Structure formats: structure tokens, C-alpha cells
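One chain comes next, on its own, written out as C-alpha cells in the form predicted on its own.
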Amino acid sequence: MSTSLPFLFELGVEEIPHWMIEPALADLDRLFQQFLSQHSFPSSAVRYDGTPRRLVLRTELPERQEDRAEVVMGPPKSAGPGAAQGFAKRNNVAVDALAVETTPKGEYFALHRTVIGRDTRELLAEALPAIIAKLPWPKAMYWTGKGQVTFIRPIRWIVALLGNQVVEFGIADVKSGALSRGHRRLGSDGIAFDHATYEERLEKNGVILSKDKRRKRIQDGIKKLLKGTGLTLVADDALLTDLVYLTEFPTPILGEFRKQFLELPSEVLSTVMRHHQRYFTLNDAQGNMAPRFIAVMNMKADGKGFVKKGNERVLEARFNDARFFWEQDRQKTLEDRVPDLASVTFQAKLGSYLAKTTRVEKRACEIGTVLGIDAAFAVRAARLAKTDLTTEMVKELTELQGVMGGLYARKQGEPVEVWEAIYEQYQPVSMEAPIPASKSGQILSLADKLDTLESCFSIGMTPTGSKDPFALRRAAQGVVKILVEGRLRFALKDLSPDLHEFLLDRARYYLKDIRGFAYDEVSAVLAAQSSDLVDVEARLIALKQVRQTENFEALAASFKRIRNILKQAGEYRDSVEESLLEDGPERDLHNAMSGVLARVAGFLKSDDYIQALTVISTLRPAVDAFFDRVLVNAQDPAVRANRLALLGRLNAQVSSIAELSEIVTSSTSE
């Protein structure tokens, strides 16, 4: 076995987008791991670690491939010499040199040969450029001409070495090398290493190389700076991983802004610090938001505190664009701007978001209908819904659609359950946030997901596979979460076939992957063509309790048995014949069966599905007792058919709670 030596490999480009940079090392180990695999090297760890300016792989390799034998199959030995002869020197061997192999198919002529192994520096050098050409990018660019390799941005520098010699190759005019390169301020641009003081020497020159670290740095510094200043940082996971991936050489500062700007909503000025000068705000002891922020600088110091300045002046002028949106767009009502909707296109094969909001309006009357609810207050919440999309506020900071409008709506006078609902309209954003809190906000937020989607399926517009362009999964997702969360009993089978599927597949995703349910479990109670989600629910806690109960499992595995005799034998009776039934175990069955399905029926009344299960699981002993000792496909034709009804009636009845055969069972997962 050869020796094994340490592999560095740093691509070196201009500033990579940060969210593009973790999906990036996904790809560079898989696309690495295929290198791995197709070469038989041994697995082995392999760390990656990511920053704006650099990608960087480490492992440890064998300095060569091991030899290894291979047997290369020939022609038959049936076709006789001349074919040999020709497989012999296609293969620059002697015809002595050949084997004859059994296999299945009969005798073949084969050749053993041993493959040396190349060295895997040559390996690498072939590796890397395709390894590099095919990391696939949201977006890519030419730098060097067109028709030549593209990337997100420029490369410019290649570090590749195996042990300490260079793996020599290039690509888009750039060759590999032996010298990385530091931050761009903080370092300088030839940085000798070897491989135990590779991360000391970036760290000397600005770059801290783990992602961990840098994190850990922000989260430090931060906590130094608000020590004893009675502050506290409102946490944002999501804005503290993209400073983590935005910087080099992250050091928190802190800012402040002046407190007259504190009299515009709170989500104004959150949205404008976070979503867009990407500052964590801070609240004071009461809870409320304080006039300071921290901005996250890629340097070591501000000693003079002219990048505190910096974006204090440029924070400044943003509420100051604020401010002046909130006063003007105030002067026009949003009844007043429903007639502007006309101009805003929510989709060009439908129209308007005049049009949208025509239908939303008219949907939301229809759920409450169904509903049992007075939607008066959504049906006006949906009327002014979409008109904040022609405000100069929300065409600025679009992040603030939905909430602006419940805003102006509140200072308008609406009722709070009309602005309330606007402002929870875009409820939920994902699986792990809370729907809308009020009915009336549910209703619309239920209106208008289903009227996208209703209105995008009947265009053809559905997603393919990762294309989803009007978000279509995540509206679904959200209808499922506000209508099971929500306690909405709305049967989705009243929506086309296609939606209807759609939804049901969102469903599943929810119930198994947010819930927890057993996969085999959503399986069962869906197969009963429920499509009313929060029937779907209660059946599914029935069903999990009842699942650990000691003639449960054996039960299932009978229905199983069950549902294949049935399915054997086409078409059967509905009603069963008592003069024919044996006496033993097959009348007691349907003696057993009589009673049982009749409390069922009384449970099913009030929905109580934990009871009907449980009753049904004390069947169990008939069940056994009657594959035993009963032949089902009987000689006489009217026995066979009487039999085949009782187990259909059976069968009938415990499946229009879950399909029970869909249950995993040891005796079915072997």
C-alpha cells in the first residue's frame, strides 16, 4: 500500500454571493467523492471550509492507485479460434495468454490482467479542471472570452498540493500553484504555507478559514460590546450564518441611530437594519426596540470608528427614505388605491391584481360558507389586501408587502380584525412558522394561497421538478399547515383532481416530516380517502396511540392478508348469508364482527376514533381463529362467495377509518 500524503486544494475567485457558497462545497464534495469512487481510492475524511473570496478542500490521499486485477471478458468459446485470436491481439496478448471462463451463459475466453496503478497526482491533475468546470451555479459568468469555461466569478488563483508537490494543470488561463492569497485589505497576495500552518497563515494574513470560528468570533464580540449596556441583541440565525459566509475577518461594531426615528413602525426599521443593511437590531431593558445596532465590519479594528460612522450615515438616510414613504403613502387610502391594482400584473395569462383580488374576495365568502364562519371581516381584509403593492414603502423594502397594508389599514381605522388579517396574510412563510392567529386572517391567507394555486394549475403552470417560480409548493404547504393547524374542516376534494393530489402530497410531507407521524401510518389513513385534513389528523393520533396496543400489529398483518385475498378474487358480494356461514370460528367471526362494527358505527358518530380502533383490535382472536381453521376459497361456489363477502364486509368497514394492510408489521417487513 503506498504512502499516504495530505491534499489541499484552494480555488481562489472574487467575491462569491453568500448564499451560494455552502450549496457550492455540497457540490465539490459530491462531485469529489465521484473522483474518489471512480479511482478506487479508500474513503476518507475530508474536510471543506468556504469563504467570499475561496473554496478549499482538505484530505489526506494514497500517493498512488493500488494495483489491481481485472478480468476482461472475450468472446464465447463457441466462436471458435479466429475469435480468439482476435480478442488476444486486440488486446496486445498471446492466445496462450487467455483463460476460458464459466459463466451462466455458457464458456467465454477471458483475460486476466493486472492494472497498475497511476500516480494520483496525474489523477488529480486530470480531475480538477473537469471537478471545477462542472460546479453547477445559479448563475455563472464568462471572464475570459466567450465560449470559454464560465463560473459564478472570476478564478484568481489555484493552490493544488499533494504532500509538497504541486498538482500541476490550469484552467481559464489560471495555473495551479503552491501560494494562496489573504484578505484583501488585511493580507497579502503570496502566502507560503505547508500543510500544518496552512489556517495559522491565512489567520495571519486576515482570513479566519473555519466558519465556526468566525461565528464564534461575531457571537463573542457582540457579547463584548453590549456587556453592561443593559441591551440585548434580538437573535437572527439566518443573518448571523450569511455574515459568517459575507466576511473574512468578521468584528462586530456598534451603531446608533437617532431616537426620533423610532416613532415609524418597528417593522420598518427592523426590515431596513436586517433584510437590507444587514445590522442585528437591539431592544433596551424594556423589551422595546433601542435607537442602536450592530453592524458586522471584514476587518480587524475600527480604531478611528470611521466604518461605525460609515453605516450610521447610510442607515440615516434610509429611514430617512422611510419616513418620507410612510408620511406620502398615508395621504391616499387603500380603498382609494384599489382601482390602482388594475396596472400591477400578478401573472400575464391572469391578469391583473385587480382581477386577483376579484376572486380572493369572492373565495374568501365561499370558505366561510363552508366554514360555518362570518367572513364579513376577511372578505374586506382580501379587498384591500394586495393594494400596499402600490405604495412607495413596499416598492422599496418589498419584504414589508402584507405587513405595510395591515399597517396603513390600522391608521386608516379599519377594524383590527380587517387589518390584522392583512397584516398575517402572507402566514405561514414556511413549515416552522405560525399561521395567521386570527380566523380572519387564516380565511384570507387560505383564500389567497388557494386562488395562486387554483389559478396556476388551471393555466397548466405546475411545478417541475426544482422550477417552481411562483412558489406553488409553498403556498400548498401553507394551506396544509393553516387548515389543519387552524382546525379548518374543509374537504380538499372539492378542488380539481390535479390540486387536490398536489395538496394531499404537500400533506404528506407535513405530516411525516413536520409531524413525526410513521410514514406507513400517513399511508393508511390517507388511503381511506379522507381529504378533510383535520379528520386526517385525529385519525392519525387514534392511530399512533392504538399502534402500540398488544393485538394491534398481528390485526394489521391479518388485514393485510386480507386485502390480498380480496384482490385475488376481483369482485364479491356486499351482503353476507347466515345460513351459510359454519359454525366455529367462522360464525364466530361474524358474531364477533356484528357487535364490534356496531359500537364502531356509534364511535365514528362523534369522530372518536381512538375508541373504534380499540374496539376493532379486540377482533383479533376471531381473525386468528378464522385463518386457521377456515379454508376460504372453499370447493362449494356459494360458501367461497360468502366467505369472500364477510371478509369484504370486514374489510369495508375498519378501512374507511385506515387501510390497515398499509401498516409495516415484522411480519410484512421482512
The other form holds:
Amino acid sequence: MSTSLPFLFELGVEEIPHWMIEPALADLDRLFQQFLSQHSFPSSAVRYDGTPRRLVLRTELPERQEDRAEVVMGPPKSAGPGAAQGFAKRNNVAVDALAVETTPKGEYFALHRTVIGRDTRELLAEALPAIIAKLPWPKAMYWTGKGQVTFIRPIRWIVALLGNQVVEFGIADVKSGALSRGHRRLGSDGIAFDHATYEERLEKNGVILSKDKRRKRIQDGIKKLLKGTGLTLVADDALLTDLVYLTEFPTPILGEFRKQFLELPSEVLSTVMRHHQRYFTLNDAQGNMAPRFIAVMNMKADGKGFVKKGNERVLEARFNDARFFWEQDRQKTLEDRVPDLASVTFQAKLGSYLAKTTRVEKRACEIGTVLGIDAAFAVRAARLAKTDLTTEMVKELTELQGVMGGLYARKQGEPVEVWEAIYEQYQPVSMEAPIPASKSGQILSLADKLDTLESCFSIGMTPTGSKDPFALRRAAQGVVKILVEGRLRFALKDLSPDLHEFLLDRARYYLKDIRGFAYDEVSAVLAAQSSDLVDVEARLIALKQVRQTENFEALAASFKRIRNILKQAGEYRDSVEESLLEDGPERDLHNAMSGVLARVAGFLKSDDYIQALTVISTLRPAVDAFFDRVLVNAQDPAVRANRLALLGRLNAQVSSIAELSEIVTSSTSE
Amino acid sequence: MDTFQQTIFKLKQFWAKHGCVIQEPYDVEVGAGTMCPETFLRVLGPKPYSVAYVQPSRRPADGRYGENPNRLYKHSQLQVILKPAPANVMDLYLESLAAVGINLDQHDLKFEEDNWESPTLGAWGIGWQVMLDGIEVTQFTYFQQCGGVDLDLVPAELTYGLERLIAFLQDRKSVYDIEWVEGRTYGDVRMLEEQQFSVYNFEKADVKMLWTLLDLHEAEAQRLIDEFKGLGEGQAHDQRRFPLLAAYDHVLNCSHTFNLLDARGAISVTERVGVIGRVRKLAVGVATAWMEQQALLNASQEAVA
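Having seen the form predicted on its own, can you show the form predicted together with its partner chain?
What follows is the whole complex; the chain from before opens it.
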């Protein structure tokens, strides 16, 4: 075993977009592991770190590969000495160095030899340029000239050290070396170090390498700033992660803005601060927004207060803009803005938002009729819903579309049902986020999403693979979530077959991955052709619960058998001839069934699926006895047909609740 | 504290010292410094070129009648093109900030992803917005494509928003309060222009006439492009002296006319996509012809040498 050496690889790059750093490190890991296994290196712990300016890999590697034995197979022995000589010559050995191997195909000449392990440094020098070039990026660039290496941003330096020796290679006019670089302002270029002092040396040069340390420095810094102020941080983990990867030496500072801006909607203030300026917002002791913020610098300190002042000034300018928009936009009512939607494109082939508005109004009205709800508020909301796209505020702060419309509608005296619906129209924003709280908001959101889906489907713009430019999957998931969680009984099968199938697919995802129902339970219930998703959910809850009871799985296994028998039989009658029933298990099953199915029908009238399935489970002994002692394929064709009819009737009744044969049981999985 | 014009002098001097041709603004209306031939055409082809100039950039829809402290119909960009981008381009940029008096040890600097794309020019690049204490002071772009053509040498484009940068340096809340020269503010120099052009762009511009102008400029640019395309073997002399620069001026006129129509709210959904496509077609046409002409010119220069 050769000596193990520390290996350090640092790729120095101009500022990498913050959101790409973690995925890049995962890709680097994948490529490096491929390298290790390709060259039969033992697996060892690899540590990856990333900052905006560097991707770093550290591990231990043997100084050289292990020697390994290798057998090279030659010609068959029957080919004679001439062939053996040729084979020996090709491999640069004497013919008496060859052995004869016996294989299932006969005897063959073979050469046993030892392959000397190569220097790890050499292997690395060959592999690293390819690993760098293979790192995939969402949008890469070239910089040394057309047709040359592409990467996310220009590569400016490379450190590659195995032990104390440089792994020598070059890529894009950069040669690997032993020197690292520090923070742009806090450090110097050409930092020498050894493996043990690498992190420490970087830190002295203004680079905190570990993302966890940077995160902690931000969190601790904020705690210190807020101590004794009575202010609390509005936590925002996504923002914190952005800042961790936008900085090499993060330091939070506390800034303030004039109290009078608090008159603006807090949604506006918060969007400007969090999304546009990357500031954390703060609350006062009463839980209201405080006129303060936290910015995170990529510096150690703000000794002269310039950074605080600059950030305060830019925030004030942005708030001034927002206030101007807030005043200006309200000079024209949303109603008066409806015609302006003619010049806002929804989609080139689908026309303007005015056309969409007209469709969504109609749709909201129809949904109201289907659901038996007065949709007048939702229809009014639909008319105004997109008008905020013509306001200056939304042109500037696009994230606030919908929300701004709601706020303007409230100011203009629209009823609460209307402005809330506008405000909530884009909810749910994700599968974890809430659906609109108001009924009119739910109807509007549904009408809007169904319109988008239907329109895009009508021009063939359906998602394929990873391509989904109009976020139709998300829209469909929104539809599913609103229908189920809003308890809206809306029949999906009235939609076009394509869209119906697309929504069912999203429903499957929602029920399984978000709601945690088992795969087979979802399949069983969806196969039963339920009328709507609220009903699907009720059946799933029942199935999940009754499944735990002792008779259920065995019964489900029997249903698989029943379905196979019926499938093989092809056609069968639907009425049972009582006179043909044999006394014993067959008649017993028939009697038990008649009683059970009558009770089931009663429970189904009130959608009580738990009771219905529980009662069905009681059929297990009768079904078991039937299969134990009755032969379905009786010799008398009339008896056989009658038995098939009996099973057919049972199957039809039960599978209208859930296709029990879809349930994976221990006996079916054998 | 430096005045507006002193800061501009210093930036120009800095980039002159680093080998840039210092150009004057281009005298056809443009929406951004990128559109000037000194950028759009010079970045094409294999010849190195470095240039810096202040370009008044007109965006009719951004006008605010001089009433908004931060928004202007016409703002000034200092445009720097370094073709090809040297490996130390970032350091040079930071030095330029130091040259106008920013002590970077006392400020916070971040490079945030911001890729640039101009559908009307068939151009895109990759880069950052440079944030100084939370204020965007520069757009930094590595060009990749222009006029639909992949670039041979990758230029770095630095665009300093001068009003914003200098308001920062002078600590002014409104760009109109910037001291242009001692005793005169930015407002003294430019306010009337902002007011009058806002009135014209939003209220008075004759839509019908603008559409006619657009058609005329488009036809003239297209006529020239087609004529150049029609030249071939044995007409190298005519190809080399062909006025593609004039054709490009008409493309710029189309683009500005489009912006005026847009500010007037005169462009409907379908028209919008269509007009952008028309201008793009011209820009790509000129860029392609320009590449061809440059190849001829380079070949004849080499022949002489």
C-alpha cells in the first residue's frame, strides 16, 4: 500500500451565481467519484466547499495506484504455435511466458501479467481538465475565444496539490499551481499554504471557506445587532442561503428607514427589502414591521458607516419610487384599466390579457354553476384580476402581481370578497403553500389556471420532459390542491381528455408525494372512476384506515383472483340465477353478499366509505370458503356462467369504491 | 468632491490610460451605449478594439416629466469595451472605481448575476450587476453574441450608469441635485429636456407619422442590405466601400422610433412581437454583411502588407 497524501483542488472563478454553487459541488462530487472508481482508488471521505469565487475539493489519495494482476486472453490453443508466437510478440513477451487457460469454450493461450499502478499525480493531471470541462451549468459562457472551453464564468486560477507537489495541467490559458487567492478586498493574491493551514490562511485573507461558518457568522451577527433593541428578525432561510453564497466574509449591519414609509402596504416594503435589496426585515415588540432592516456585507466591518448609509439611501430611493407608484396607480381605477389589457400579451398565439380576462370571467361563472355557488364576486374579481399588470408598481415589482391588484381593489372600495379573491389569485404558490382562503379566491384561481391549461393545450403547448415554460404542471397542481383542500366537487371528466389525464397525473403526484397515501391505494381509488377529487380523497382516507383491519388485505388478495378469473372468462352475465346456486359456500356467499351490498349501498348514499369498506371486509370468510370449496369452472356451463355472474356482481359493486385488486398485499407480491 | 463632469473626465482618463480609444457620443438616438456602432459593429470579427465613450441613452417610456428623483428619459452611460477582455479585467474595473475616489476598503461590493439580452439586436452576454453598498453602479457583461453572430473574441462591456454612480459619490437623493459643475446642478442643465421630451413622447408625438418613419427607415436599411447581398464576384471594390454604416443608422432610427411608439402606447400585442422581429432582422442583416465586408477589408490589408 503506498503512502496516503492529502489532495487539494481549488478552482478559482469570477463570481459564480449564488444559486448554482451547491449544485456545482454535487456535480463535482459525481465526476470525482467516477474518477476514483475508474482507477480503482479506495473510497475515502471527500470534503467540498464553495464560495462565489471558488469550488474546493479536499481528500486523501494514495501516492500511486495499487499494482494489479491482469489476464490477457489470446488465440485458442488449437490455432497452433504460430498463433501463440504472434500473440506473444504483440504483447512483447517470449512465447514461454504464455499460459494455457481452460474456459467453457475450450483451451486458450493467455498471458498473466502485473500492471504497475500509475502515479496518482499523473492520473489527476489527466483527469482534472476533463472534470472541469464536464461540470454542467445552466448557462455557460466562453471567454478565451469562439469554440474554446465554456464554463459558468471565467476561470482565473487553479490550485491542485497532492502532498506538496503541484498536479500540473492547464485549461483555458490557466496553469495549475500552489497559490490561492484571498477575498477581493480583504486578502491578497498568491497565498502560500500547506494542507493543514489552508482554511486558516484563507480566513486571514478574508475568506471563510465553510458555508456553515458563514451562515453562523451571519446568524450570530444578527443576534448581536438585535440584542436589547426589542426587535425580532423575520426569518427567511432562502434569503440567508443566498447571502451565504453571495459572500466570502459576511457581516450583517443594521439600517433604518423613515417611519413614514410604513404607511405603504407592508407587502410592498417587504418585497423591496427582501427580494430586491436582499435585506432581512424586522418586527417590533407588537409584531408589526419596524422601520429597520438588516443588510449583509461581503466585508469585515463598516468602520465609517458608509455601507449603512449607502444601503439606507438606496432603500429610501426605492421606497420613494414605490410611494410614487402607489399614489400614481390609484389615479386610474382598475375598472378603467380593463381595456388597457388589450396591449398586454398573455401569449403570442393566445392573444392579450383582455381576451384572457373575458374567458376567465365566463369560466368563473360556469364553475359557480357547477358547484352551485353564487359566483358573482368571483366573476367581478376575474374582471379586475389582471389589471394590476398595467400598474407601475407591478411593472417594477413583478412578484407583487395579484397582491397589488387586491390592495388597489380594497382602496377603491371593492367588496372584501372581491379584493381578497384578486389578492389570492396566484395561490397556492407551491405545493406546500396555502390555497386561497376565500371561496371567491378559490373559484378565481381555478378559473384562471384552468383557462391557462386549456388554452395552452389547445395550441399544443403541453409540457415535455423538463420543458414547461408556462409552468403548466404547477398550474395543474394548484388546481388539484384547490379542489381537494377547498372541498370543491368539480368533475374533472368534463374537461378535455388530454387535460383530464394531465390533471389526474398531477393528482396522483399530490396524493402520493404531498399527502403521503400509498401508491397502490391511489391507484385503487383512481381506477374506480370517482367523480371528483374530494370524493377521491374521502375514499383514500377510508381505504387507508380499513386497510389496517385484519380481514382487509386477504380480501384484497381474493379480489385480485376474482378479477383474473373474470378477465379470463371474458364475457359473463350480470344477473345471478338463484335456483342454480349450490347449497353451502356458494349460496352462503350469495346470501352474505346480498346483505352486505344492501348495507354498502346505504352507506354510499352518505359517502360513508369507511363503513362501506368495513362492511365489505366482513365478506372475507364467505369469499375464502367459496374459493376453498367451490370450483368456478364447473362442468355444467350454466352453473359456471352463474358463478361468474356472482363474482362479477361482487366485483362490480366493490370496485366502484376502489379497485381492490390494485392493492399490493403480501400474498399478491409473492 | 468631484463634480459630474470631473468624474467623467477621470473615468475617461483612466480608460485612456488603459489603451481605450476615447470616442464622443454617437449622434443618432439610441436606447443604450451598446447600440452604438462603436460597440455593436466593433465587437464583431477578429480584430481587437478597446473604446470608451459617454453615451446619452434615450428611453422614452422611462421619462417622468422631471418629477421623479431617480428616473430619466435620457440618462448617460459610460460605455467601455475591452476586446478581448484581459484576464485582469475585474481588477481594472475595481481600479477605475478607486480612480473616481471610492475607497473600496470602506464600502461593500458584490457581483450579482445579471445576464444581458437584447432581442432587437440579436445580442446576449453573461455577467453581473455590480452592487456598491446595495446600489447598482455598473453592468458588467462578457458578450457572447451580437447580431446573431457568435463573437470571435469575447469583449468585456462595462456600462456605468453615470447619474446613479455620481449621485452616490456626491451623496444626493435626487439626480437633479447632482453638481454638474460648480454652481450648476444637473437639474439646471437637463430639467427642461426631461420635461419637454416627456410631454412629447407621452402626449404629442404623432403616431401616424412615427409609423411612416418606421416604414421608411426600415425600407432604406433593407434596400441597402439587399443591395450589398446582390454584390458578388468581381465587385470587391464596391463591397469594400459599401455604406453599411449608413444602413445601420437606419436600423438605429427604427429602434428609437419603435421606442417612441411604445411610449405612446401605440403598439398592440401582435404588433409588438412583429416590430421587434423586423428590427432584429435588420440588425442581423447588417451584422452579417459587416462580417463579410470586414473579411474583405482585412484580406486586402494583408495583401498590401
